[in-house]
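Below you'll find only one chain, the form predicted alone, shown as structure tokens.
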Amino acid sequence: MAERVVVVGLGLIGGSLAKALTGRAGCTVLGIDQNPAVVEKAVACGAIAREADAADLRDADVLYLCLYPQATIDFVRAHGAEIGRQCVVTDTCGVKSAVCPALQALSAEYGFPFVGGHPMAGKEKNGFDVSEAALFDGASYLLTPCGAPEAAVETLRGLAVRMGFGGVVVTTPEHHDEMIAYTSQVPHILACAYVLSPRCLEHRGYSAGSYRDVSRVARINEQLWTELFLDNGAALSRELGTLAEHLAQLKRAVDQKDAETLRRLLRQGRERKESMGE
């Protein structure tokens, strides 16, 4: 049972992580942040003891990486001769085949487990201010486990546990960056041209349920959806140009007045809902 835990970036996820480790999880937690009065902040919650040195690198059991894609590679590049190798290091980064073979070549090169990781979860707002742990209740986290022992793999899967996790998916970096493209890329570029209309700036009045279900997740942080889209670049475009197919035979029919063909497209729709059991 992992106890001594250093979580770096104490954003919305690291925030949330760091109070649910704490709080839940009853592990002792130290944090690094750029900005020292988040570190205030965080100790002054309780989410935190102190802030983490590189004396606490050396000591942690998990180390958990809370940052954008290439400052997660670039903080183990600067810090990896720093960190024990009994420390199970794992990131929370949004895309995976970007991050895991640089992250698996320092874990290598510099002798700690590495378990790629992603928790299912968020919100339209960012920063400490917003984080709380009961964000994780009932979420997934996923888990690339990159050549990691099972043990590596088993401390994170029971921390998630703990923290009040839903479940514990275990995946290939490959396979999490195609399902993350349609599950949660595309919805936020469709969210993202669905307000760019100019009917969206008259909607108050018109809009009820269906208007804040599309346009929910337009409230996006532009600096890292737009590391997150090129990293998965691939994956994404596909899953966008399917999206385009079945958007271009919907409008089709629309401008051809073709009732049938709309009518089945629908259908099947609600059909594949429905066969979810959603």
Given for the second form:
There are 2 protein chains.
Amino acid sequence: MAERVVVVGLGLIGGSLAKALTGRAGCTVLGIDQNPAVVEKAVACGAIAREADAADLRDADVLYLCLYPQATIDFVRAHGAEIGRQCVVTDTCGVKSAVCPALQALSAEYGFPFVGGHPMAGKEKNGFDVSEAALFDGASYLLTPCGAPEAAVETLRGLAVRMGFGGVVVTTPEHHDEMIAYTSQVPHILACAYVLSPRCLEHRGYSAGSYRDVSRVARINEQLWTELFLDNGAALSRELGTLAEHLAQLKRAVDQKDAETLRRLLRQGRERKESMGE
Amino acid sequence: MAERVVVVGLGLIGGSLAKALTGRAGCTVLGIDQNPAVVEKAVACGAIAREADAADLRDADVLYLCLYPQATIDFVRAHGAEIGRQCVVTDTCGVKSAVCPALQALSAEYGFPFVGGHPMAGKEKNGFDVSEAALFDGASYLLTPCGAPEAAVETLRGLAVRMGFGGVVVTTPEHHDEMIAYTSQVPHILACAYVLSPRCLEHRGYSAGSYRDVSRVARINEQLWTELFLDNGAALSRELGTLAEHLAQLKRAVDQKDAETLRRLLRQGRERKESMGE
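Starting from the form predicted alone above, please write out the structure of the form predicted together with another copy of the chain.
Below is the entire complex, every chain and molecule, led by the chain shown above.
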């Protein structure tokens, strides 16, 4: 049972993992953050036992990297030699093809096992202050083992269960990125495109759940998501193209007052949703 | 204080209005529905006191028409002569320009006041069985008086408050339809377009709140919404065009790996959302 864990990057995701690993999984959690005030806060509230140093990277059972994609690679490049060969290294990036090959190469170079990871949870706010152990309750945890030993995958799976994740899905970086382009990236692009309409400014009083739901994730962290979108540009572009095509079909039916086509497309949408048991 | 109310059409909206008017506003509510079994159920559960007949249309203080747009006009055309001149007639259609002029003309012909109405609430299910008095809790109630006497507007406003609506907004049919195209119709079109992606079929395990929120209203009543979309085709088409243009801008930035433009567009989305206090 993994007990010594280091979490690098104590933002929303790293802070929440630290809190869940400490409070729910019973691990001894050490933390690293570029902001000393955040480390202090994390110690003060008990999310981490103390700040981690190079010796802790050598002795850890698991290392959770909770940084932006390029920063994740940069950290392992800078500290790879300090990481113990027993330590399961995993990231939390929302894209996998853009980070896993580099981390796999570093894993081969330094001897530690690497398993790509993506905890499917978030908020419209960032930072340690909004992190919470309950963030992952019932959420899906996506793992891309990329050839790592089964034991490393099982270590992460076990911790995920103890933290309260709803399930673990093991897949390839490529399939992960195709699915995420659809399930997560397109909705974020959509939310931004949607609120850019001039009508948005006067929606108050004229809106209900539909507006709220589509626009919710427009409160985006544009630094992070620009990196995520460009790191997954090909898959994201394909999905945006598919969506644009379906939207154009529906718009054409409206423009041509083609009730039959419109009804058919809407019925297909409803049946698709119902066929998923939703 | 209006006490005798007739509700025509006991589906999700009519059934919920009947329950709220009876249970919360303390009105005597009579009902009409093409399905006798629904009338029976409504009586059995106390949503209405009994079925309404022609004499009740003559004596009522308020008449809520809870039918599809064309059926609303057809009902008043067929029964206009039976409606008392004191009776405030209002509809519940999600579009106003396509129904208000015809109902205004019938109001002038028969002498009853007409005020267009749109209770901004719904569900992904239809029919009396899913209706509930709480449906309108905190919701916005849009009124388009179209020249009706202020007293008629005040009657509906007072009942709305007693039913638990969050607020009443008075506007024109044209402005209503422009706003609704954006706040409600586009999200419904979007939800259907979104779930038509082949990726939708395998989203389970790879999705979280973003997928759920964008796809929610794809469980659409295609008969009703085809009518609503075509009745508001011009405004809806303009909004779909605006959305398609913003989506295309974002897609182009992804395709061209133009981080600066992408970041700027996402920041605009975030700032727009934040500027609305959301």
